[in-house]
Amino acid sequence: MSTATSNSYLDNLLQSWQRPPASSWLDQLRANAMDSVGTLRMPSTQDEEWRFTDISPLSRLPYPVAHAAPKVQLSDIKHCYLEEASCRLVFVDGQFVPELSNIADNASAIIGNLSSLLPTGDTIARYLGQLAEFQNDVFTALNTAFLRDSACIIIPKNKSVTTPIHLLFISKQTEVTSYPRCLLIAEAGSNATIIEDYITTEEAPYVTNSVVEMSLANTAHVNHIRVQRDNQQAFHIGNCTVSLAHASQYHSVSITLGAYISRYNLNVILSGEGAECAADGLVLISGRQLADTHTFIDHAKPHGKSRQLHKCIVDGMAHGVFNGKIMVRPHAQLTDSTQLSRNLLLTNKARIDTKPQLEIFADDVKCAHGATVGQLDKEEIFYLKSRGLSELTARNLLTYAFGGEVIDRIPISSLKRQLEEIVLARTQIS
């Protein structure tokens, strides 16, 4: 991509955003942020952490920001309603829609849209904007200075949510960009499950740049669900950033499925001794969609313990990115850390790039990491050819077997039910 066509892209979205009064700390940050979209460029194949993906397409379409949120009808998204999920807050374009939300009156927890929780005192703006930097991250500044609605959620001190937190995402308006923004604040020894869901009612391209911030305090527990399942002809750049106080829990489960071009930046820093992270991801795509994952674990404490496993299954002329760091830094002894990545080609033309790394910088650890890249084993298919199966229907059932362990992953059962369909019906192979 030319420097000239990233300028392009930038100049007319810098030329959309009108610079706010600075009347207020939300105001302050929008402006902030959109000064670095003045200093920053669009990435390209020429840096080092976009070597695999070109998303010169995307430079090409200065899509303008979504505003008017069009009218969504409840009999077009109530199938993606989860029947665990008393609470559920559902935007559309990244503008919220009470309408069609839920927010339970539930004493656990302080739920809702940014505008409406601002009142409540300083806590969002002490989080928010402060741990996803957009200092050197284009599309992170793009968020924050577009920055309107956001999904807020406080967990105080020692409560437990019972049940899921449903954050519906739907993209409705075609040739748009739309900045989601998400910003969870778990108190001290608190407990949650957040489900972060990317659906389209259209069959056309648009833009989805969104924004995740998550801090999780002393002996905090979360587990959050995110999903993408975005048309393939949609663009999807998503950031998250997590981070983690002393004997904090976080479990994290991806699953990629939809756009043309996606990325997916998940970067957690176990800043707390003793904390604890499970990063758990599933990439199912074809024809010639492009997914990338980063990842990025920094374990900056002693005692800490992290788990990741990532599978892509690529078939068609599909190409499929990871890209897993973890780093040890000198005082985090006794940190413990494993990360497998795990890749089937269906098809000869199907392309596979991953770079698992360690970087270790204390000498008392255990840390251990590994790729495979590779079709379906003619033995396990031998195998159940010899047990009755039909040759196709033992491939099918492998390929569907090695998606589905991650899904399995997934506490949810509805929602689990749900990706189970959609990946056993795009792993059948004619």
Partner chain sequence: MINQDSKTILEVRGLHANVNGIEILKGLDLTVKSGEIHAIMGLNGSGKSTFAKILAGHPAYEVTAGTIIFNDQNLFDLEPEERARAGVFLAFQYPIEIPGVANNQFLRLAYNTVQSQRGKEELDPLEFDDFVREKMKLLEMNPDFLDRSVNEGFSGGEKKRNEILQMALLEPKLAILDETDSGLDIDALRIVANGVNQLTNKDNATILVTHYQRLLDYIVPDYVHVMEAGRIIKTSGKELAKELEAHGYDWINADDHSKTAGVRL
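Switch from the form predicted on its own to the form predicted in complex with its partner chain and print that structure.
Chain alone follows, minus partners and molecules.
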């Protein structure tokens, strides 16, 4: 068992942390989180939740917290801009960059970074750090302890933000750790679409440790698209916690393309009656990449509905991990839940570990789940070849189509196009 004191990654971070002198609520939050870090250790493959994901390479890297962000050239990131998004918040190494951001004069919502919105009221203080529990998760605790900036979005009651809000998190410095953070408060009856997008301009390794909290009040409706396109040396640990009140709807699509080792934890709590959630995902990895997705959909109240389609396309010697836990608590009667994990292995050395995990404590529910792991269908390949397509074209087309089913669920056409191009380029290499 590795302990906090024997881990140079953690050691370095701990040494760089200074107890804040002031005692604002925010300082208090950071201090509490750091206290938690002291009681926790880096997870190892001995831990059930990390059984297939060995993050020991991270433990050997003394990457300090990223400080003042260097300048990013617009030309380096412009290709990731989305034409539909009238509002864009850009963070470089976790810190807000107003020059690259565009906070449209938006009467429908309060959108900005933490320091600019702190004086506007106590809403943020009431929510920040409340959903993302740091007591039991060292990465959430570290993110909270080093919390300096955050994207904050408040959609007031019954307001709709009609265009997507693009949160662009750029990694610029290498061999550092950055702590992107996002808080979304969707008040009753509100409606918004958020794109959480991780990119980099560099090729050397870095660590991203992100935390997202979303709170949906009664009948709020949020679309959440997460795109992780880090470089193939990077480490990426992402945590997202979503709370759904009565009859609210949360639809998410997560696309994982990058990082040497990545882990995404999505926790959705259906804490009000009749809440609805869709949590779809596509992982496309190759080489020696490892991508681990852990989702936890917690049906705590009756009449909830959840839908999940998770797909992995694994090429080369890469390794995909999916753990999809669905909890139906004793009073969550008439829950309707489906989960499907479909996986495509493109080589003999590619590997998948998939684990649907249903824990049902109510007796009147409808729950279905399934998992498939396979290679491309020989009959489909033959059919395409019998029409003149080469073996390679046939394989590429089928691989592309496999991923396309998830990408099609993204409601933003420019992002869909960007991703289709990436997937097409990736599937044509093999």
